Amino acid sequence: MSNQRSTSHDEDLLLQNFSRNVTTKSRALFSGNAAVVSAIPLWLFWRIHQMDFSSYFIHFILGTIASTYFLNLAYQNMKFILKHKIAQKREEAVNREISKLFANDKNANKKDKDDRVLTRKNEVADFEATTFSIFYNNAFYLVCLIILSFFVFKNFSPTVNYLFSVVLSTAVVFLFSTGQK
């Protein structure tokens, strides 16, 4: 019975490592970054496009909330795509690292070593996928926002410029994050 439970526990752990669910730490990191990056257009349109903050308060709040939500989803999608690729690329380096740790330990068996390698590989892949997802999506969002705001919608009214720039930038980033390659 205990062997069945440990197998079930190992299977649950493996499924958790490869699921789309993100940890609480990653969720908090994604939400905080999405909120900060989504607030950047507020300054851009308030100071550069001369939109009065009190007059366009509702527009700013709705745009920021929508942008925050979809950037958060884009972070999660990109992390899921990248985690497996990074895990494959880092497997050899992690294997060497763990082999050095277990080199002096004569009592360690192969199963313990393999479990340690899998755990460490998933930790490294999770961290790297999280940070790269945030970096890539933020850079892509801000570049899209600037291009749309200053070049595509420059002749439109500030309200239309803000709404279309923020919504389309967020939509493009979100759609690109759903791709598989």
Given for the second form:
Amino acid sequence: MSNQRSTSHDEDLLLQNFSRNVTTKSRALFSGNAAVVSAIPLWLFWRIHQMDFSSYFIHFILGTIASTYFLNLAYQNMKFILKHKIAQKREEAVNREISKLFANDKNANKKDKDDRVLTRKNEVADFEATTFSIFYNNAFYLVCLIILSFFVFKNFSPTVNYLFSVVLSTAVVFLFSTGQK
Amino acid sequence: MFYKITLLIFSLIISGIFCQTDDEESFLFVTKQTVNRFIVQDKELTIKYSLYNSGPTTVFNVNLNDIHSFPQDQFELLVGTLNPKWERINADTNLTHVVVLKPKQSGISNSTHAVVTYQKSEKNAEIQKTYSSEIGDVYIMTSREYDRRFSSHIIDWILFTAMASPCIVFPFFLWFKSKSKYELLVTKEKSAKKAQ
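Complement to the form predicted on its own: the form predicted in complex with the partner chain:
The next block holds the full complex; its first chain is the one shown before.
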């Protein structure tokens, strides 16, 4: 019974480690971030390109929804790729951290310690991959958008400027997130 | 005989000189131009009229009329008049008149010649009419487009940076804190092992 329980627990850990699926908390975090980062450039388009909300609200809504969706996917892709790399890097450090914790506890067996190390490694890798993915994709998206909107498409009409800037920067960020090995 | 021919030639020359003096007239050359680099709706537009008396005599009762080029419903007159009058313009003299307007509408606007009338002499009441150069078709841009192209927007950029910074700085800080903590753990152990 306990074997079955520990096996399913091991399987859960493995699944969690190798699965592309994100937890609800992660999903909410990614969606929230994507929505905020997609909405912030609207300020620039309103104030600098003089695109008032009443005339352009359809463009803004469609652009924001599209970029939120693809940014979300970019976050998840990059997190999945980074998590394994970070887990490998942090293995030794997490081992030491857990060893220190278990140093005073004589009752703990190796199995519990290994489980603990695996869980902790997973947590740390998840956390670092999530934060780095959010930081990198946000920075990349905003830089692309500013370059496209204020240098490349500077002399085009506001509508063309907005649509092309948002679509191209979203596409670049999304494609870049799928491309890394 | 020789004396008669000389007298005839002399009288012809004298009459020729007097004829020339009677036919010498002054002409006014009038140019009309805009001083602005860009013409923007609801911003000042400066028009400069230059009148040049090219001839040897003074012209009188000079009257410039350009009211038809800038109708009241399309342009608001801020400074100057579109129908100035001058008593005289001396020979070989320039005269400049400036008018400041404010376009009320945007789009393409055509500005035609101004009409200038004057008398060539004080006694002769005959009015001479001349036309200025024209500005032609000009594009009056909207104030929104002008702001979009030329306003500095420093405050807007500062506010954007303030809004976007938390989205970038905060995740970076969290990642960097975790990374530093675990890398420090590894380097501490390595240096402790080396010391041993």
